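The chain below stands alone and is given in structure tokens; this is the form predicted alone.
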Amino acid sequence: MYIALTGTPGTGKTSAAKILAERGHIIKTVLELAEQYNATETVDGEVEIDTEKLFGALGEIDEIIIIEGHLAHLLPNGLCIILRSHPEILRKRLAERKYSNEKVMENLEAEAIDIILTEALEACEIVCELDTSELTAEKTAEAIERIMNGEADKYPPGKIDWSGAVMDWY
């Protein structure tokens, strides 16, 4: 089965998962994915994956495979566990990236208003979501592992409302 851990830029996805591969899991990010299987191209010096073509590539497995990155809610799974984050904090933290403000602001709007989440709740069938703005990379780990272990119900989506913050911006 393939676990997605998604979430906006930020969020805490590929801390996570450093701590989820060194305990064991087997992690693969969307980018890794889609080099193997050919599904990647480069428009404007910027790599594009096509998910259309990795999502067909992607066959039935025996293991559990946790793919990891902002677009792998789009890809096969049997769980979705999206990592969200206060808007302020992720300026705070893809700031400190060095991502620009047009950049930082997209990727804020997009976490305030829960693209991902409806992307998800369209595409997979099982969905969390787990707060990460207070929690450390080991305390995020630990939770996405309560999750795969029977707790999803204790993640529901729908809980995380940041819309509110929108309105400090103007």
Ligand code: ADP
The other form holds:
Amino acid sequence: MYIALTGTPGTGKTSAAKILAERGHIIKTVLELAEQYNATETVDGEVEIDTEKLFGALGEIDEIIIIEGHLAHLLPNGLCIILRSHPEILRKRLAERKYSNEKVMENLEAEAIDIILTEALEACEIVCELDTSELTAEKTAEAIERIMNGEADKYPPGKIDWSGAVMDWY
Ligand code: ADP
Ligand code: MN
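One more: the block was the form predicted alone; return the form predicted in complex with this ligand.
The next block holds the full complex; its first chain is the one shown before.
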């Protein structure tokens, strides 16, 4: 079974995935899989992932592989875990990444209006949301393990609400 580990850029997917890998889980990034299955194309010098092609290429598997990346929920999965972070935390993290102001705001807005959640609820059977705003990467990885070990119902989708953060922008 594939498990999707998704979330807006900056929510801590890669940091959590690194710890999960250290704990023995098999992790693949969406990009690694896309390269493996020839599902990338270069548009205007940027690598784009053909999620439809990759979706078709990934068959049923017996082992458990965690697919990490902000498009992971668009690939086959038996469980989708969405990492969420308060927009003001994302603002700091994405600014440190030297994203342009425009790109920072695009991602903050996407987080605030639940874009990935909406897409995941359409595409995935079981969706969990994990607010990492106050968690270390270690605690995030531990919570992901709890979800994988049958506690998905403790992390139901739709409980996280960043509308207060958006009101502060105006
Ligand atoms: P993503 O893969 O979702 O884009 P990263 O794991 O790359 O996110 O994390 C983005 C930034 O936030 C990095 O600078 C990372 O060190 C930091 N970070 C990640 N998780 C946490 C956390 N739980 N607490 C504090 N900082 C974090
Ligand atoms: Mn990442």
